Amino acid sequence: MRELTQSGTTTIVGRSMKTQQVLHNIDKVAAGRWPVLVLGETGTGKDLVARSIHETAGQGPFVPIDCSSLVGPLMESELFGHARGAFTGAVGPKLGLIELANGGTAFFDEIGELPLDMQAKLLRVLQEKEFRPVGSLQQRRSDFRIIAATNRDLAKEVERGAFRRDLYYRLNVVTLRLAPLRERTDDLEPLIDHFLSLYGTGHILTPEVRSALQGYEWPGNVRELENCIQQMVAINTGPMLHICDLPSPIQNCLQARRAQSMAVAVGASGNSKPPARAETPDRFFNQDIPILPLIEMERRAILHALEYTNGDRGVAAHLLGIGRTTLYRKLKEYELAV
């Protein structure tokens, strides 16, 4: 993850070996003007890496182009511009994103979404440095560095005919692969602290929350982690942030793990054979066994929490480390009218 400084530059946040390798590669590729293809899952920070390459190079404008938003008949106009009167509503000439990137960097985000006909036109621009605005008879020039990013496997897209092979080889000169957050857990702590300092006002995570964040898979990667911290800070004045303050997906993950652990424990208990009577000390049969079923332990814990909080269900749920909705469900499940 990056941090925008007052000077407008970016700083990558992370201490894992994979992040350090990305930083090293950014410095290397920024020294030239080779095309760069950035690969990675959604939310891994492909756009931030592209901007860091551009800022390290320090040349011209940085023009982001979201290929997933280029739809419909105005797509070509957005990229290449148009002449006055080119179509209904074209009351004046317009510069396209390609021309705006002249002398700098054009960042094609999610380039795998670009239609085949536009891929052909982009290839010509990369080869000839020339293009023609919609409705114009004159060629224009634009010399820029291209950085493209995608969460797709472009090699497979080429094989199934959804992406041009010649454009793929034109883009795939230098490849940077960004690992998902679950594969670089050493980055979690610095990223958490970074987002807390960015969005929090003295907020502090309990050890239980940090442990839960460390154990989560983060399918949305760094973007999901940032959103998680934002949610927790937005709904709590602080300073301490507890398990019950975590967003629903992480709460659900914790609940699933607890349920799985209980199922394993019950299964192990059910599959184990009790020792023979002759080998068992008589004291186990002459008195009540002092072991409660897990369900009964949970029921008693809920009752104790409600008694301790004088029936305040919100505080009781907080002390139990579960959400209020979960507490209501368990009260109904155990038929506890408290």
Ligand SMILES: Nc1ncnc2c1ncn2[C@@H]1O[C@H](COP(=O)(O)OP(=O)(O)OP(=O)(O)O)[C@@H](O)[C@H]1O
The other form holds:
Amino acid sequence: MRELTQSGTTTIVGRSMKTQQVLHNIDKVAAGRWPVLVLGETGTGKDLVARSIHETAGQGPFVPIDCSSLVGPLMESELFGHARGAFTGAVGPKLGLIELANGGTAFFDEIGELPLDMQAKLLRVLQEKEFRPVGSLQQRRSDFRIIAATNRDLAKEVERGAFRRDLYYRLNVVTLRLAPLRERTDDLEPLIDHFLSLYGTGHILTPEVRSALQGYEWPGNVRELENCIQQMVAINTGPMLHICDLPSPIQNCLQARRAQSMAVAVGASGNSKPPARAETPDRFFNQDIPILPLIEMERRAILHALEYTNGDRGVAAHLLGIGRTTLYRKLKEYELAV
Ligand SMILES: Nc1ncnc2c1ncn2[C@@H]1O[C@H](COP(=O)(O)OP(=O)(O)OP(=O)(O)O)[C@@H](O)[C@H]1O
Ligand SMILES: [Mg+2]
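Please supply the corresponding structure for the form predicted in complex with the named molecule (the preceding block corresponds to the form predicted alone).
Starting with the chain above, the whole complex follows.
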């Protein structure tokens, strides 16, 4: 199983079944010239996949076209180029992005943002491989592979009339769906290690930081994970990175989970029935512990439980798996409390 595939400058990391399938499909589609539609939430790796297909195919230039930035009167000339004197300021002829992609790949990013009139023009280029620069009477040819990406639901856009059905079918020959990171948690470990080796300088994550990263939902997907690691190594000389070094959204999520497990534990402590197993704090307990006499381990475990529960002995006893009276006795024994 591949954890990492590298073609040219793109490296796609992941060992989940979903990522393995994407890697397999990249290899398959790279061999042909079919249009590819890459779908996925923001930060799932659509750009990366598009570049990887192009690099695996190894033909011609890769021309990214950000449809969300193609606005205003110059949009058409950006795409199709213009003749000299086509409009005020057009002092010389200019090649458009479509022509620059000749022989290679045009990557239409955020295709869902392309205005309807441009969609019609793009469809024509895809069908005829011909276009006319702004202000020119001559047809020009460009033969390129199109890869389009969007985080919108294009089928819905078609239904509501914001996206041309014919263009949608034209683009939707091969579809690659990139799953959100929360649905492929097996990718987390290799991705974390990949970004640590890219950005870190010998930084190491404590086990409780890894556990916190595993438990987070990653609404911004791989980009958010990459930013998180970058941020942590940028402000910490390390080598150890602790919970307090995590960006605040992840710390907040951790706190919410702690509060939840506390609530379960509090509920359970007033109940004779054994509680459903809560998320116990040992997942967050510092596991870089030296080997110590058991008696000292016990003392530390009690201290940690009390700290975690803000001194609530009932909950602390529950979390330690001992009765309240045993806890009181041990507190006395260790001279930990009055
Ligand atoms: N599987 C992966 N392995 C390594 N890096 C990845 C992977 N997936 C995404 N990345 C990295 O995460 C960042 C975001 O990826 P990318 O820009 O491709 O996402 P996107 O889906 O195009 O996002 P958006 O919808 O916001 O444009 C990039 O820096 C990319 O290199
Ligand atoms: Mg993108």
